[in-house]
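Only one chain comes next, encoded as structure tokens, the form predicted alone.
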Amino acid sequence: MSKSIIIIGGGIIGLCSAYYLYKEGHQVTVIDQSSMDFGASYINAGYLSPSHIIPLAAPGVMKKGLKWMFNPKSPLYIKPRLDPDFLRWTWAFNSSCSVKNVNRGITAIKDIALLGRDLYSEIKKTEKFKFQLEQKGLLMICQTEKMLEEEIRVAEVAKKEGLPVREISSEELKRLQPDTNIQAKGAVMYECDAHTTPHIFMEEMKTYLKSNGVVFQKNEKIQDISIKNEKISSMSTAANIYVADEFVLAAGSWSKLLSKKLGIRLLLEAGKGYRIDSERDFGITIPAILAEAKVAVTPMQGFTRFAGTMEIAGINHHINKVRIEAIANATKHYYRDIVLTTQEKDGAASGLRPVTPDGMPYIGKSSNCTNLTIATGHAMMGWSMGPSTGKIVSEIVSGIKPSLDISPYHPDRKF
């Protein structure tokens, strides 16, 4: 039965929500507060990738944060702050930190993200969409015998999980990359990652969607939302009133005030991620991720990005030039020809990235709003996971048995 749908955020979650709802039938207006052209799913590393099986919350990760916070350039960095929603979800991340966490989130991260990856391609295919889909996998480089020891161990684990992945030589790295002057000890390949040109995809499946009927609703932020027998009987902007069957919150990092409203409190801070861009062509041909560093280095459709570090400090978009030179600095660390200029530099952006206490997204009903449906929470990985939870989205709204179990991602759940 058609339903009429509103998605609250125009990110990646929110567009492949709309296009699977689309396509069970729906009616579907996305409303978002800002003008949809900019933020983490316009400049992210557009990997696509099952590889990232281990979630932010895993053992020593506080403890590394903890010694980063004094270190304005560390790949991570957790602003301290007297906030009770801070320091709520900073007291579940530290319990979260866990081998118990990293094992329970495994399979399920790895499940949503390889059908992430499949979807994208499947939509290529069926709509005939143009943007770049490449899967020549993911280079692990490093520059220590530890780093190297770590990343074999994770590897260990992805095979464990049937992930295609091997481990590769200095000399081997060298012949995968000969226009390049990478200083490594060696890497890990991760053969089953794919990579994209996000802005592309974006432009695309908007204008998809928009000449196929689904509304939207640009610079309006919703403002008031009513409730009835716990249910959402309407949204409101300064310009507009809303009335839908169903809702979809997919707000990224402003689910959590937008969840308030609607007496659901949700674990969710805003983690800001850099990227330079550079047209330069460097011989670069196989994406990777400098170990040490946390910075990704992706080759895109006319152009290369390089972006990194995890800042969680609030919402807001300022840019700090401090980790813009730290991902220049650590890019000529590790390719030693290459010296990002003042102008690329002066060019970096920045977005928000939604980060849960354990890693893993908030998909599904809550029990305290029957006709709401939350999809938020994917931190680093909703570009790998945008289509895979745009299509449970739709499953759960349409009432079919979801793709995927989907109970590790309930946004209910204790931390």
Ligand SMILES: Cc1cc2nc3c(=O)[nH]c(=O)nc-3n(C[C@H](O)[C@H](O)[C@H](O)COP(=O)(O)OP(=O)(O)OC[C@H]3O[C@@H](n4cnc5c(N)ncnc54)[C@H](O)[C@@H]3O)c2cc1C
Given for the second form:
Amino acid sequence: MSKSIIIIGGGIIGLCSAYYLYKEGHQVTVIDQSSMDFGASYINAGYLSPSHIIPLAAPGVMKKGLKWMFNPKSPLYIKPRLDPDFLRWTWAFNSSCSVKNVNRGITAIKDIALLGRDLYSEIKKTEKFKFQLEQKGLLMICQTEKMLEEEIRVAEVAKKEGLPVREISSEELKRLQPDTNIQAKGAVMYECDAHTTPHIFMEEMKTYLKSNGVVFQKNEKIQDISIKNEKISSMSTAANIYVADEFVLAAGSWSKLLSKKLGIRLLLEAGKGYRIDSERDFGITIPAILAEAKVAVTPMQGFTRFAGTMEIAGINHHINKVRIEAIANATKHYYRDIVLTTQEKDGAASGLRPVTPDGMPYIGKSSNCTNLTIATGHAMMGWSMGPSTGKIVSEIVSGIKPSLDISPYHPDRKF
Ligand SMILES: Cc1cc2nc3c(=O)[nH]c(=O)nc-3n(C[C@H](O)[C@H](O)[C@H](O)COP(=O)(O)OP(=O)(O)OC[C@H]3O[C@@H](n4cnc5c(N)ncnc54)[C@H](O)[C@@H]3O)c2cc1C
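What's the form predicted together with this ligand like, now that we've got the form predicted alone?
The next block holds the full complex; its first chain is the one shown before.
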């Protein structure tokens, strides 16, 4: 039966939910507080990376975070705040940094990321979209023996999960990327990974949805939510009141603020990251993560993107120049001939990853509200998991058996 659906948030999760809900025959409206052309879903590294099966909350990460707290150039920065939500999140994150959490997360993360990658391909074929989608794999480039050993250990886990991965010597790395001057001890290559140019997919998807009757309300912020008998009766912005049969909360890092109005406590923090783009041709043809520096390098459509850092410091898009310099310096350290210019660095942009304490997204209905589906908290993997999350959202709303076991993503799970 066709339903009226309101989606809060038009990032990758909101747009993919709109796509699959429209395909199921529902009438869909997407409401976004922004102009829908910036933020995490536009500035990310574009990886479709089933290789990233280890959740952020893993043994040793909290310790590293504490050590890095005093280093403004570090890839992970957690800014201490006397905010009860932040303190609860930190506590839950710390307790999730365990072998048990990693083991629980691996299959759940891999399955939804693999499905996401395959659905990008299906969407491209079905809708004749033109966005870049290449499966050239992902290189984890290491400069130290210690890092290489660590990456090989992770690769062993991925191999056991059936993912195609192999170790690469520095000589083979040079053969694979002959036009770049890479300084490395070696690398690990994940052949299962693909890459895209995010803003091109976002633009194509918006155009497609609009031309198929999906309504977009841009620059409207959902401020209030009215509830009756554990059901949302309406949502309001400064200009309008909206009613619908079902609602989808896909507001990324802001989702926590809205869920509070519903009495749902989502533990979620914004993890800011940055990107620098360059239109110069550096001869980089295979996406890479500079493992020690945690900088992602992606050859996109017409430019190369350098992205990185995870700054847990509240909701803001402020550009921290020290971190931009850290990305540029790391790049130069690995690719000796690449010196990013002042102009390229001045063009840097930021985006907020919605980070859960255990590295698993929130997808599903909370028991507090029967006509709301939550779809957020994808952290570093939201681009990879966009289409699969959208499909699952549509299946939940339509009462169809979900494509995957969604129990690990339950929004009411305890930490
Ligand atoms: C530097 C960087 C690199 C990354 N690289 C990768 C990668 O290579 N691969 C990968 O898989 N992932 C990557 N990610 C993660 C990925 O980009 C995010 O997980 C994903 O974009 C989150 O999408 P979203 O739709 O949940 O949130 P968003 O894109 O943030 O969208 C949420 C939307 O909700 C709107 N909104 C919020 N509150 C309201 C309200 N009250 N009313 C109306 N609208 C509202 C916002 O305006 C926003 O447009 C990266 C992220 C960053 C920052």
